Amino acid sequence: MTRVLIVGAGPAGIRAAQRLVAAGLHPVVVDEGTRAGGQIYRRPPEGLKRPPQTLYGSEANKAVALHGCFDSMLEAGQLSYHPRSSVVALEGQTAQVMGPQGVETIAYDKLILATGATDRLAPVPGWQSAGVYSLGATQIALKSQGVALGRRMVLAGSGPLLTLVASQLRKAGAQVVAVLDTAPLTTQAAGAFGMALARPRVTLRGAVMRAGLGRSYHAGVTLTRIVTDSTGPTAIHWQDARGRDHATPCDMVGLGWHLRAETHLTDLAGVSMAWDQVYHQWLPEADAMGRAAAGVYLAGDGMRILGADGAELAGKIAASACLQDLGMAAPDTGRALKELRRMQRFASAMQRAFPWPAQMVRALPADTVLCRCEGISVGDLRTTLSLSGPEANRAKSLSRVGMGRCQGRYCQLAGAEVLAAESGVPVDRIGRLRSQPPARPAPISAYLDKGPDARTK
């Protein structure tokens, strides 16, 4: 029997598994979540009962359908599932998987990576304080525990997630006192035209959600600093589109500039990467069906940020490519590919509407913490340039930016902007940090010999 390993049980991973199961295969699914659904359709713990309409809003039916699809396959014994587990290394068609019982090795013939995305963050002076979270973390706390992370909350950044999380918090009864968007209204309007052409209903739904935020929403802002005391944020200072200074009292700040593809495992699997000017990040190279390397297939936001609907389609398409390469019958993907191209047009327009704040990052004061894991400032990174030159990995070795627990996931893009501005070269010339195992922090105890009970599959 051909062994297919799927990493990730969000919309892309679930639909890929469904297609493989329908073809008679028994895939192995590894997922960091406690229950399948991914971040977008994250499920609360068993003891916390919240109706799907409350958790997922207009997407409730899609969430319920995906959850039911996966649960039925699991109950029927049609796949093997490893929840609360992370693939920490890939080598020679084997994956090292760290789970509740330690590290085990899973062999595979084909690999489908549906690793999703993480927050894309830009440093703001003071962001290293307790009480400053990513938008994703803010959403996780709300979805999985029904918790608001503050009493007076300010959300700042740009992109659809900004207004979505603000709306979800307000619907749950939390106090969001300000929503600060760094994208100017003119930029948003220009991008919205392309978004509306590709997906008019989705664009309209976003506009209605935005309108619901009322006067708390501000576009075209510049974030200047987060003021903190020993307990966390006390205020966020910002300039409006006209350059006027404001200070908004708060006890929590959530930051996020859309999303970045999670590509560490993709890199370890030997997939080529290329700088994407529209998405403003390094993305993996793959064909239209997700083929990225020998026996490696990509699906979902880990390949391109297309959202949950796009991830479902990409999961089906990647599984079909896998079946075709195995010489097995696969459903026709013509219509799905056409629909996916439409979503790609929407996503590209959205990236233009809500751009990465490159100029804000390049102008950061020298004492701004850039790498929160290691406590490295913007000035520390700038001083390495005379020895490292404009090259990400040399700068990392000299400054320790990107050496912490997140392995550069949250500081790499901003660090590249700082180096590019200081050296006067395009940001893509800085390069990207090489991914290294373990892809997630792993305790040494997880690798200790467990004796005859150690598992290898």
Ligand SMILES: Cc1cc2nc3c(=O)[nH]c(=O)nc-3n(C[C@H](O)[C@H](O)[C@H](O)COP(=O)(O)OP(=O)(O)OC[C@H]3O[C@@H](n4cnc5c(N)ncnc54)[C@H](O)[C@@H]3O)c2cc1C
Second form
Amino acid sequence: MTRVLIVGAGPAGIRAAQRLVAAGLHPVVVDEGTRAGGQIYRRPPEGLKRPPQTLYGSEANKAVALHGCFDSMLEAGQLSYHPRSSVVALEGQTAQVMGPQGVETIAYDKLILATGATDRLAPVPGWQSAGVYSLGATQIALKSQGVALGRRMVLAGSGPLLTLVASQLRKAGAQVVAVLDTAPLTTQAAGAFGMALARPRVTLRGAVMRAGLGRSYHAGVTLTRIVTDSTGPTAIHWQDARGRDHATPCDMVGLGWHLRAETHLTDLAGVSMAWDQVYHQWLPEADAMGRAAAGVYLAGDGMRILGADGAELAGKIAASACLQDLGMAAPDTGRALKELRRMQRFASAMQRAFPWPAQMVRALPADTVLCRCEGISVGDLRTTLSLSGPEANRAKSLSRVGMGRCQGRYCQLAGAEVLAAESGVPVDRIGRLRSQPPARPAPISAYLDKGPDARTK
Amino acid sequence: MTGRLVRLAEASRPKVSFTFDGAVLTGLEGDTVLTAILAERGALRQAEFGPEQRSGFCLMGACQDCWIWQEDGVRLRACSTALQAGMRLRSAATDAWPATGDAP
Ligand SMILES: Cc1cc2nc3c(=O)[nH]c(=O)nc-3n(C[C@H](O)[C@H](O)[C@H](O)COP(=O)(O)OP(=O)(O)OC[C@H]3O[C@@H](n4cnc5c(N)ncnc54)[C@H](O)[C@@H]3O)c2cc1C
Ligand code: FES
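Form predicted on its own done; form predicted together with the ligand now:
The next block holds the full complex; its first chain is the one shown before.
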């Protein structure tokens, strides 16, 4: 039987698996999570028992349906599932998968990458300190562990997660003292029109949530710095839309500006990437159905950030593309593609409403830590420029920005912005960091434990 | 020392005992290692490249900020490792080198 490997068990990966199973295939699903569900529909570990309504709010029914879909395929033996396992490298038609038992090799004929996204981050002076987290982390802590990451929390950045996470925390009883949005009301108003045209109900739900934050919410903010002592944040300094300075005492800061597609494996699979003006990031090139390279299909946030509903649709569509290419009967995708275009219009308007804070990054003081992994400063990177020229990979070799443990996930875009500002070229001309294996740090011991014959499956 | 985290829900799970830098701490069943430590401490470890402390950043396995060690030398990612009774954890690698290995 044709071997299809799906990486990622979020909405995109699960719906892709469902369609392949319905066509009689037996896909292999690899996912880092302990339980299938992905980011938005993340399931807490066994033993935690809040009901779906508490965990997922208005999306509870979708979450239950998705989890049920996956669990029933697993129970019926219709797919193979490798939880707590990371695909660390792709080579030829095989994937190296690092799981609790070490590394094994899984061969495939077709590959569906549904690897989702991570937070898109911009540095703020002081963000390297303990007690500063990504917005996604803040939500994961609440959903999966029932905890708040601080006692006096400030959430800052922009994008839908900002309002959402703040309201979720408030509802759960956490103290969120300020919500600082770098998007000015002018861009928000301009984007809101397009958002409301494409998805009126979702837009309205967001507006109501925002209204619920009341006076703790500020638009058009410039983040100046996070003041820290040896244990963590003590305050955040910021300027409001009218240029007045504020200092808000806090012991936790959550930061994030939308999401950044997780494209490490996509790049390793040979898919070409292009700069996307709207999303302000490098995104893989694929046709409307997710075909991205010979035998490689993309779906969900890892291809285009369209939200959870879009990810479910994209998963089904990519599976149909895969079935078509195998010469098998595939469900029609006409309506799903039309729906997806609507989601795309919504997402584009949302990107315009809550833009990347380019000016703030360009104006960062030289001593701001740019690379959190290795403590490399904005000034260090600027100094590199005279030797490296305005090119991301050479600047990485010389400054180490992008070479640390996160592999550039959290510094690459800000690094490019700094280089672009300093050299006066457009940010896309700085180029993109080429991905290197492993996609996750892989200890030598994971490869040593077994003989070579024991590894291939 | 007070912890960084506040438990907002499901705080009545069975208790799980472990050690961190030699001190006996108590977490709850279903906690990650990160949750259990930060419920009682302010940080996971010292940064290697700066004066600050670290307490994890992404909580989704992408940043590797939350690396800590077990007393036998095995390294683990605190945000995505389930707490187990009797774990003996350290904020820094053991001095004895080479360590026996790293957890994948
Ligand atoms: C932290 C976070 C919080 C979010 N919260 C919300 C929200 O509240 N509401 C909302 O509408 N949208 C939210 N989003 C966006 C939403 O998650 C997505 O639109 C939706 O989940 C995308 O589905 P997906 O299947 O594409 O990816 P995901 O759901 O992100 O799933 C991708 C899966 O791939 C796995 N993976 C990635 N790389 C590898 C690898 N190398 N090896 C093995 N497995 C891998 C990941 O562990 C993950 O389980 C959030 C996104 C993030 C990152
Ligand atoms: S906190 Fe980022 S990998 Fe654990």
